[in-house]
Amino acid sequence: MTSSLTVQNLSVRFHLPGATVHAVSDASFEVRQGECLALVGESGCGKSVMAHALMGLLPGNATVAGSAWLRTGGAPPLDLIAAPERVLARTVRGRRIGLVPQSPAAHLTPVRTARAQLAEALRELGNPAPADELAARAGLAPEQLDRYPHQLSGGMAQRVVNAIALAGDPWLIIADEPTSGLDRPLVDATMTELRRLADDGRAVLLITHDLRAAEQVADHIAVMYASRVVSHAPAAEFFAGPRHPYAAGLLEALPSRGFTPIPGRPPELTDLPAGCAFLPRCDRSTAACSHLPEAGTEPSRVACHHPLERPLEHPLEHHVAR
């Protein structure tokens, strides 16, 4: 059986005094063995909350609905949302799912060397492999492991957390904004490593606002806007011309496309409209948009009453066909 993660109608709410944050609303997608799914969108749309929900790392004021079925090898299917903490801690985190966190240097203990932290992860996860061996797979030289976090460049810190995420040989890698703060050569190197992991039989869920990075590695693109997945398509189809007006706007905002920003701002997640949240920013809106659109069916889905029917005139030039 092919391993997969199937997320169905996942919703996350944060309860604050006098307000409720609708962080994720009815999100559905699947990532399969050997594939990379890129979850893209503007900051604050709910992408990172999605990752934390799948790992069971949400704060106490969160409520979660829906399901996220993890199927790996011969193990029984596991709903990550319903699983108790002891199961997630002992059998999922680091073992079946590895997390590459946002801002890697901030997640490393400042008073311990990279070697000590990687060795601890290997020991706790029962992996007898030497730290040097795993570090080499992540592109680190042995002497770099003996440095403290403040002595590591951004690229080195990224490679250290990549190595730690792989310490338990997980099937699924969730990479949360792994290119933040990196220059383009390091972005390229990080994407090459994530693509290699997928090609070796793992799966990768890439959470990013960097469409150029997603273009390099993704098999499928899911676009989030104001807590909802509004578009889901094969990567080649998406970069040839997305059908959702918001997704098209993301491409038009790239420097290579003229750097044209999407007008307006996303709505507050404490005050989402009943209909399409993109309505105030969309030049295709009509009265029908006051009602929430359906997302359609796989493999291409678009939650829009008036989707674009033709490709953009200038699709990204360098998409890698898979």
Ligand SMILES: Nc1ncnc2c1ncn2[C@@H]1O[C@H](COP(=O)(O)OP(=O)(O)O)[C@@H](O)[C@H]1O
The other form holds:
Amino acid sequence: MTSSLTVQNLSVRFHLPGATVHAVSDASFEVRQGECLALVGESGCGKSVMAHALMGLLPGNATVAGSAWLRTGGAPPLDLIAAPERVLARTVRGRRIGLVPQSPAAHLTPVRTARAQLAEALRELGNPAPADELAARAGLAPEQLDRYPHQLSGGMAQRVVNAIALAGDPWLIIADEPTSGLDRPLVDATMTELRRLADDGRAVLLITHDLRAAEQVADHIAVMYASRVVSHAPAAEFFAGPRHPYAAGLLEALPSRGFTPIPGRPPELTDLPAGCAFLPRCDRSTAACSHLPEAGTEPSRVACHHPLERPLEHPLEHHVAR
Amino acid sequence: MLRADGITVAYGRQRVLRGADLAVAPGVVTGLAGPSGCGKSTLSRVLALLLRPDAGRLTVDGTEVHRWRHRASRDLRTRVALIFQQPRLAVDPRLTLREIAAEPYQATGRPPGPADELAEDLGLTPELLVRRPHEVSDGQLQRACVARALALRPRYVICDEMTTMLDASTQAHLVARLEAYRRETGAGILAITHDEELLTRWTEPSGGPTVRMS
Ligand SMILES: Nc1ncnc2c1ncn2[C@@H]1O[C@H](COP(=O)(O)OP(=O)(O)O)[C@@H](O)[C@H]1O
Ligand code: SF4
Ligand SMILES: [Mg+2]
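Alternate state requested, the form predicted in complex with the ligand (shown: the form predicted on its own):
Next comes the full complex, this chain leading.
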């Protein structure tokens, strides 16, 4: 049986004095063995909260609903949302799921070398492999491991946290904005590494605002807008012509395409409309859009009353063939 | 013209710039590209009078700069604005977005200018203007930083990887705002980015040159 993570109707709310933040609403998707799913969307739409919900890392003011079934190897299926913290800490975090955190530099302890931090992760997870071997797989030379975090470039720090995330040989890797602030060659190297992990029989959930990075590795693209997954499609289909108006707008904003911004701004997550949250910015809206659109069905799901039918007029110039 | 000649900067024993030259002409977008770590950000801090170089000459519209940071003359200092890659590291976390956008008026002892209109123009609502940095997204915070940079109508605007952290739509929006500012005021823009497609789209309309560092 192939391994998979199946997320169903996942919702996360944060309770603040006088307000409720709807950070994730009714999200459903699946990540399968050997595949990379990219979750894209603008900052603040709920991507990191989704990752933290799957890892059981939400703060105390959060409530979660829905399920996230992890089925890997011989282990019995586990619902990450219902599982007690003890189980998540002992068997999931670092072992079945590795998290590559947002802003790697902030996650390394400044006073200890990269080697000391990687060795500690290996020890804690009971992995007898030498630190050098794991580092080499992440693209680091042994002497680079002897550096302190402030002596690492952004790209090297990224590789160190990648290596730490892999220390427990996890099946699923969740990478949260692993390329923020890196230049293109480093983005390319990171994407190649994530692809290799998927090809090795693992699964990758890539969270990013960078559509071109997503295009390089992803098999499927899920687009999040104002806490909801509004579109979910095979990558090739998505880049040939996304059907959700928001997804189409994001793609048209790329410098390689129209370089035109989407007018307006996303709604506040404390005050979401009952209908489609994209309505005030959408040029296809009708009266029907004040009712929440259904998520649609596989393989290409679009939560929209009036999805685009045809691919965009601009042919794809730089699709990366694999 | 904002002109740097033979700029050399060392941090301790590590020399990051060795005799770098760069000219930013008014009215056009000059591109600056180069691999990470090659000294682009250091050079941009010199150009914005925030870092005194170890050697070299900086002139702003013909006036040579002799004093840096807070000791530079107010007139010279306000002629060059700098927008950073990471808005979170560039703001005081205790201020509201409105206060961030209006900081330059305060700092120069001027009556508060049209900070609200500028911020509105950049896509910030009154509701967002009363929030503090930890209550907004990177994109919203960067909009406030752009409002702050344009507040005193600088003659030169240096954008150091201004949109690297932002989604495609916010990127396109901020670049469009800066282009509108350039056309309206004839300001010179320095667009620093490692993204070649962005560089082309941003420099093309004004026909400005692109400088490559290595
Ligand atoms: N602890 C918290 N309390 C209240 N709101 C939060 C908390 N953490 C995140 N949020 C809010 O949840 C929303 C989604 O945030 P996030 O997942 O970090 O966005 P993304 O990763 O897509 O940029 C944002 O509006 C953010 O302000
Ligand atoms: S449901 Fe309506 S408003 Fe929402 S994206 Fe589709 S057409 Fe636009
Ligand atoms: Mg995030």
